[in-house]
Structure formats: C-alpha cells, structure tokens
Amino acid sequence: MRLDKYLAHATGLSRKEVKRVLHRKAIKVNGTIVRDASLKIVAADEVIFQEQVISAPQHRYLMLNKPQGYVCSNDDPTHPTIAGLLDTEIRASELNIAGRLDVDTTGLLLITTDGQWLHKITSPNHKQPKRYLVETADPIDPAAIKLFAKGIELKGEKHFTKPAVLEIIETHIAYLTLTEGKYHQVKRMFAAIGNKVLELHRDRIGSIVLDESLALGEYRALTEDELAKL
C-alpha cells in the first residue's frame, strides 16, 4: 500500500493534510524520515507519526441502508453521496461499494477497503443473489414468474437475462432475486412485461440481510458472521 494511502485509513487524516505531514518530515519509516507519498508499505514496515508507531490500517467491513436522492459515489456535482453518510474518518478511507444502486432506489449496500473481499460480492463468476423488493405501477400478472426463471429479453441487449427468482408478496408487491447487475436491470425486466417499477428496495446480498434496526442512511460494522457467509 502507498504510505499516503497508509497514514489516511491509519490516522483518519485527509490526502491533503498527509501531504503537509510528509511535507514537515514528520513521519519516519524504519527508522528514516521519508517524504515519498508513494512509498510502499508493506506490513513488516515500521511507521512512525508524532513519535508513535502508527497500526497498519484494518480494512473495514460495512452496511448502510441508503436512502433516496443518494448517488454511490464519493463525490456528485447534483446529489448527496453516500460518503456524506459516513464519519469524517470513514470517508478518509478508499471506498469500494459492492452492488451500487441507483438514486431513486434504498437499501443494502455493502462498503469496504478491502478490494479482494470486493471482487468476491461483484464477480459474475461468484454470483451473489440480490434480492429487491419491488413495488409496481400495476397488478403483477402471476405468468411474471416463469417468464423471469426462464429469462427476459431486455430492449437492446444481445442476451437474454439469466434466471431470476420472483416471489409475489400482493397484488403490486413482490421479491426479485438477481445474480447480474445489469444497467437499470429491475426497472427493465418489469418494463419489458408491461409494467413499471413504482419502488425499489434492496434487502439482501448473498446471505447478508439488511439489518432492520437501521433507519435509511444509517450504517454499522459487519459482525464476524456475517463476512464468514461470504
């Protein structure tokens, strides 16, 4: 890891004010003080800051619930970001989001630093489900269900949707399980049978479920459990 990137997730300290910290000679590597923000670190390395020895950063495992009008980005020239969401020391941090979710569409998402645990949620090849909950414009016609378990032809694309699992709740309700991401892909599935997606809800990713206790735009830690299901 670069040392820049180092000290950020270690101290919770901005970009800009690690590079007046290296700027100072304020930080010593095994022993000799080094200004190269791009220096790479490795775990036996010995990092000083402030005459202590700085922790290697523990990567951080997270659920939010997010809320409408937020785009999954760090920064937007016309919506809130998730990263607002999150404490000054968190955002210091380089985030990863597992599965983004449009701005009109709440719920789960998964945040972390670790890139590997990352790849893990969003390869093709590992196929996560996720589940969305579904609110609809007009009643949901029973014949859905076969028509999505077989796949759905999705207006410009070459290939069919793989099999999905849809779970009628009520009239105008129901659970969608995906193992894609495709681009607005709920929105299209519903559209291509005539029907349109009113609301959105992602609930869970792979075996993790959102928590309820969290209000919209809430987060906390994953529990060792749960990274253990994934």
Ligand code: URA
The other form holds:
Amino acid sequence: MRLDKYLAHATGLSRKEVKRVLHRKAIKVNGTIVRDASLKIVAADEVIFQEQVISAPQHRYLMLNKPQGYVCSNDDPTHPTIAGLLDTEIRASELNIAGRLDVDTTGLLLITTDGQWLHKITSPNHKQPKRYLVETADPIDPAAIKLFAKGIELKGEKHFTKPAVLEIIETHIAYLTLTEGKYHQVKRMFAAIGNKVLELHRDRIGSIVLDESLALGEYRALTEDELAKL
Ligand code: URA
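Given the form predicted alone above, produce the structure of the same protein in the form predicted together with the ligand.
Zooming out: every chain and molecule, the one shown earlier first.
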C-alpha cells in the first residue's frame, strides 16, 4: 500500500494533512525520513510518526441498517449517501458495499474497506442468498411461489431469474430469498406477476442477519463469528 494511504488509514488524517506531515519530514520508514507519498509500504516496514510506531491499518467490516432516502453510491447530487452515516475515519477510507439497495429500500448493508473480501462474498460462485421482506399493493398470489421457484422472465432480460424462495406471511407480506442481484430484481419480479412492491427491506445476507438493535441509520462492526461464517 502507498505510504499516504497507509498513514490516512492508520491515523485518520485526511489526505491533505498526510501531505503536510510528509512535507514536514515527520515520517520515518525503517529509520529514514521519507517524503515520498507513493512509497510502497509492506507488512515488515516500521513507520514512525510523532515518535510512535504506526500500526498497519486494520480493515473494517460493518453491518448497517439503511434508512430510506439514502443512496449506496459515494456521490449523488440529490440524495444523502451511506458514507455520510459513517464516522469520519471510515468515510476517509475507501468504502465497498455488498449488494447495493435502492434509495427507497431499507435494511441490511455490508460495508467494508477490504475490497478483496467484498469481491469474495459477492462473486457468483459464492451465491450468498439475500432475504427481503416485501409488502405489496395487491394480495400476493400463491401461484407466485411456484413461478419464482422455477424462475421467471423479466422485461429486458435474456435469462430467466434463478430459483427464488417465496414465503407468504400475510396476504400482502412475504419473504423473498434470491441468490442473484439483477437491477431492481424484487420489484421487477413482482411487476412480472402484476403486483407492485410498496415497501422493501433486506434482513439477511448469507448467514448474517440484521441486528434488530440497530435503528435505521445505525451500524456496528461484524463480530469474528459473523465474519467466519460468511
Ligand atoms: N430488489 C429491488 O428491487 N430493490 C432493491 O433495493 C434490492 C433488490
């Protein structure tokens, strides 16, 4: 990792502040003053700032309960972003979001600074099932259970959807579990059977269940146990 990135991750300083610190000759790497921000730092290097060894930055792995009205991109001209809900130390680092949700969808997002981990858990080989609680405008036709299990055709898609599990809880409320993530997939699946999704909430990705104690907009670190199970 580049020295400037390493320092920003490990100290919480902004990139601008890191530049200043390097310019002031305040950083030593393996005993030598370094001003080159692009210097590659490896695990064995000793980086010192203000007489203290700066430890290698730890990756962050979080679950967040997404509120409505927030977008999962890093920059949006009209809506607040998920990054704005996180503390500044996390905002400064690079955010990766597993399985983005629409602006009006609520619920479980997995967020990490570890791009490789994200790639692993979102790769098609991993097929982490994602569970959604759906509220619809019209009563849910029980025939949809078989249709979704077989796979249905969505407007504009070449391939049928992968088998999905629909559990009807009440006339207008169901859980739908998917193993893929086509654009607006849940809404389009219900549109394909002539119904409309009014509310959509994700409560599960693979073995990770949204912590009920998290209010909308709150987040917490994933536990060792949760990380090991994914
Ligand atoms: N399917 C949708 O239609 N929207 C989401 O946000 C997630 C899945």
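What we label the rigid core is the largest C-alpha set whose atoms superpose within 1.5 Å from one form to the other. Everything quoted here is computed from the prediction, not taken from an experiment. Residue numbers count along the first chain shown, from 1.
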Exercise for the section: State yes or no: after fitting on the rigid core, is the Cα displacement of T81 between the two forms at least 2 Å? Expected result: no
